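The chain below stands alone, shown as structure tokens; this is the form predicted alone.
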Amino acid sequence: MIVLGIEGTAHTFGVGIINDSGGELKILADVRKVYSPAEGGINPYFAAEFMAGNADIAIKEALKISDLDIRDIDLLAFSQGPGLGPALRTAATSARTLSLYHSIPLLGVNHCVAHIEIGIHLGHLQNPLIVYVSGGNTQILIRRENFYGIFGETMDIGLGNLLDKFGREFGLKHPQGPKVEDLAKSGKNFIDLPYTVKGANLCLSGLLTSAIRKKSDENFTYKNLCDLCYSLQETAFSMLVEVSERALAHLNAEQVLLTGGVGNNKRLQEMLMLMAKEHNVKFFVPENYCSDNGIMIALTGLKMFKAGIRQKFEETKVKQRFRTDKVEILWD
């Protein structure tokens, strides 16, 4: 079965094509067109405009790389939510148009679940503790029967949002997260910042506000910024590791999966890996697939289809606030 997946929830219009014929899943194409604003953060309408201008290009490029025609596609899958409304609608329109015109079955996929499923597949994992961190999401999850239950999560902003907003305040260009990570490597002096953990949940907005206020300190320099980036990361990541460790002990998980865009951060990987090692459990990060991509959408669509899930066309409307724990998992 050949599946074409379309991702479009924020800044990336991704097209992934996979083939599981012969019992082995093969990645045929992975095309990503990434919107990057000249300044500031992501404007949802400009991001959607970028996607609309690149959708046809990306789809044709993926088909060419795969040496396929659109008529060879057996299933279309797209990111139904959560995400930025204009971006979601642009990706959905592309998928729905292809489905209608070429009479190809269509499935809407939860973006967060797709991040989890690609990690489980690539890591050959069995019900891991999931640390899912992206721009808008920060959640600690584990599967219980047919749902991914949330053990803990952010009570305000996502970890990626924290890093991006902080970076913008200090004039860093998009994407700010990787630039904060680079600056943090030169930081030497730890600056005390608010550390807010409430049971299994964490709060990040107070940390952000306090870090931004440091900019007004007298004689603030580039060296101070490196120290501040270092301190911001260490504080936020320590909070996340604490709630993850609490979940690991409480749930008796034997594996830890880090996924989502912020999962690319090497320092966060290091901290969670050390925590997992102390508990003698396996740690895995889906390298090259933490960031948004069409492969994860195609893979999850394939799993859904094989589990017997079908959607009527009217059921493929976007869901901007599509929570991870509201998706019934009917596949292994």
The other form holds:
Amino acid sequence: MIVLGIEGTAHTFGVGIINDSGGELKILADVRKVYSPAEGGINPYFAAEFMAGNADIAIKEALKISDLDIRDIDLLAFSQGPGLGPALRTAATSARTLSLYHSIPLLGVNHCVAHIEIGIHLGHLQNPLIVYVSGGNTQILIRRENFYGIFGETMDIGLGNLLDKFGREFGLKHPQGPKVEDLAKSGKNFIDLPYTVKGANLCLSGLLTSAIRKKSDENFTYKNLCDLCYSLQETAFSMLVEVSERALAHLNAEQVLLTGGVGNNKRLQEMLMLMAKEHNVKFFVPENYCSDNGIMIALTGLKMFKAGIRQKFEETKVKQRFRTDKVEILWD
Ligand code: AMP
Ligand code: MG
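We have the form predicted alone; now please give the form predicted in complex with adenosine monophosphate (AMP).
Following is the full complex, with the preceding chain placed first.
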């Protein structure tokens, strides 16, 4: 079966094509067009405009790389939510139009579940503790029967958002997360910042405000910025690792999966890996597939389809607030 997945929740218009004929899952094309604002954060309307301008190009490019025609596609999947309304609707419109015009079955996929499924698939994992960290989401989950249950999560902003907003205040260009990571490498002196863990949940907005306020300290220099990036990462990541470790101990999980855009961060990978090692459990991060992409959408669509899930056209409207734990997981 050949599946074309379309991702479009925030910054990336992604088109992934996979084929599972012959038992083994093959990735045929993975095209990603990434919107990056010249200044400031993501403007949802410009992101949508970017997607509208790139949808046709990206889909054609993915088909060409796969040496396929749209008529060869057996199933279309797209990111139904959560995400930025205008971006979601643009990606959904391209998927729904393709489906109607070419009579190809269509499935709306939960973006967060897709981040999880790609990790489980690539890591050959079985019921791992999931640490899902992206721009808008920060959740610690584990599968409970037919759902991904949330053990802990951010009470306010996502970890990626924290890094992006912090970086923006200091003039870094979007996405600021990787730039904060680079600057942190030159940081040496730890600056005290608020560390707020409440049971299995964490609070990040106070940490953001406090870190930004350091800018108004007299004599603030570039060197201080490196120290601040280092301290911000150490503080926020330690909070996340503390909650993850608590979850691991409570749930007796034997594997830890780190997924979502912030999962690209080498320091976070190192900290979670060390934690997993201390508990003698396997740690996995889907390198190259942490960031938003169409492959994870195609893969989740395929799993849904094989589990017998079908959606009527009316059911493929976007769901801007589509929680991870509201999706019925009907596959192993
Ligand atoms: P996603 O939407 O899942 O692709 O995640 C996007 C978020 O991941 C943004 O907030 C980025 O700043 C963040 N991000 C991407 N790469 C890194 C990195 N190397 N370190 C920290 N955050 C990152
Ligand atoms: Mg994402």
